[in-house]
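Consider the single chain below, provided in structure tokens and representing the form predicted alone.
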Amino acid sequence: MIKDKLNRKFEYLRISVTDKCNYRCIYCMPKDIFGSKYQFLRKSELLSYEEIIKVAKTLKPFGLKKIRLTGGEPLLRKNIERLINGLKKDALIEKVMITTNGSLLTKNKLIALKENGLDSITISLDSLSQRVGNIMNPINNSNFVSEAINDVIDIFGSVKINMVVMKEINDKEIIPMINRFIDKKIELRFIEYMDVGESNNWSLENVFTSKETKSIIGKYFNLKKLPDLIDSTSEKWSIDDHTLNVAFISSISKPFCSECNRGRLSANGNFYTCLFSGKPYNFSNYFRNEESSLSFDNYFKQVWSNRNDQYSQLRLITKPNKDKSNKVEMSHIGG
């Protein structure tokens, strides 16, 4: 077990397995920046599955319990079920999850993911309306994703859906989303639009707060508070007489920095101690150079024990000082 300067444990690692995505969501990979000329990582730069498993095995003694595979779009990596199998059976990670846009979730893929040990799936879906969907993401297939959600429930028993809510863009989709999934085994999570990276033209004026979302829902449904996990980033509520639960992730209006127990690993092996960080720690140097691999334990101890990130908390008080380098893009560390 290891703790940082704010007494926070390390228990959770989010791993981006690719910086590529087949979608172009405006809050993550806007198409005017991530176009045909954008230089993505070369295949040789990506951590191999064997290297990722080695990272997980090495970090487990420090307290690592959960891993979430992200991207970009993680299902663009071929045979990702092999990685999941290794994380569960070789690295002995207690919980392995994945966040995906759902566009590549066929039934056969879902069965393979389940059989190789995947514990749960979270799907990003910001709108059911084609018109609104085209604004949020000009490349989308919401009808297919809706069917994939049903398949996930059939095979995994339940699913989480992430909806990033942006003011005057998709805030009118809140109630239609609830109505669509009201009697399904789903946790529908409403996420405040975050200032991650430097390319999404974030403005506080575009943030639709969790309080506003909850107020709208309360006009149509009776909400009952559910217990939250100690390290949870969301506040969860049930809806009277329905299967659907809703949750609110309020990183702008109600930051959860004080409980943050997660690190983030980019597809090319850079470790970040905060979602809003611009300072990478190069893990790949240690896992691709056998001569230096023996010192990795000491290196990680130094990185985590010196961690004092609380960007979102400081944002409430004053404009936080940024690293000299720009904040890393969401597509590189998976949100």
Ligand code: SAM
Second form
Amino acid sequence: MIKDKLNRKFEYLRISVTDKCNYRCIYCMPKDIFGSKYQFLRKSELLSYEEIIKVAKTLKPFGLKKIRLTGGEPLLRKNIERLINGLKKDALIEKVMITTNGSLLTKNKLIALKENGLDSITISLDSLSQRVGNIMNPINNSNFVSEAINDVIDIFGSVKINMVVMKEINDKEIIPMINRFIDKKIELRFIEYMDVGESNNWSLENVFTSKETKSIIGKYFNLKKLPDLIDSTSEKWSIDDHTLNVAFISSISKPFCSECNRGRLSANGNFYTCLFSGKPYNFSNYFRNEESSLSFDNYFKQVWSNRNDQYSQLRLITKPNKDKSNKVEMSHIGG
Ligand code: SAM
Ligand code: SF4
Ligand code: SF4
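Since the one above is the form predicted alone, can you give the form predicted in complex with the ligand too?
Once more the chain from above appears, this time first in line as the rest of the complex follows.
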């Protein structure tokens, strides 16, 4: 067990398995920046599945319990079920999860993911309306994704849906999304639009806060608070007697840095101690080069015990300095 400067454990690793994506969401990979000239990582730079499994095995004694595979779009990596299998059966990670835009989730893929030990799936879906979908993400296929959501429930029992809410863009979609999924085993998570990276042109004016979302929902439904789970980054609420629960992730209006037990690994093996950090720790030096693997434990001890990140908490009291920031993109660090 290891603790950082703010007494936070290391229990959770989010791994971006690719920085590429087949979507271009405006809040993450706007198409004018992530166009044909954008330099994505080369294939040879990506950590192999064997290397990722080795990282997980090495980090487990430090307290690592959960891994989330993300990206970019994680399902663009071929046979990701092979990685999942290794993380569960070889690295013995308690919980392996995935966050995906759902566009590649066929039934066969879902069965393969389940058979290889995947514990749960989170699908990102910001709107049901094609018109709004087109503004949020010029390439989208919300009909296919809505169907995939049903298949995930059939195979995994339940599903989480991430919806990033942007003011005057998709805030009118909150109630239609609830109505569509109201009697399904779903946790619908409303996420405040975050200032991750440098390319989404983030402004506080585009943030639709959890308070605003809750107040809209309150006009149509009775919300009842559910108990807070340890280390959870969201507040969960039930809706009348329905099976759908809603959750609010309020990293702008109500940050949760004091509970943050997570690290992030980019597809090319850079470790970051915070979503908003511009400082990579190069793990690939250790995992691509057998000779240095012995010293990794000491290196990681130092990295985590010196960690004092609390970007979102500080954002509340000081305005982020635009000139000085060099934040890494969401698609690189993994959302
Ligand atoms: N491509 C996959 C997907 O969209 O689910 C996985 C990667 S994506 C970066 C992971 C999550 O980050 C998604 O749920 C996405 O909506 C969220 N996300 C991306 N940019 C964001 C932003 N600026 N603010 C809040 N959430 C964001
Ligand atoms: Fe792709 Fe996910 Fe980013 Fe959208 S949020 S552009 S689907 S990585
Ligand atoms: Fe964790 Fe950084 Fe997010 Fe705070 S801002 S919750 S430290 S990732």
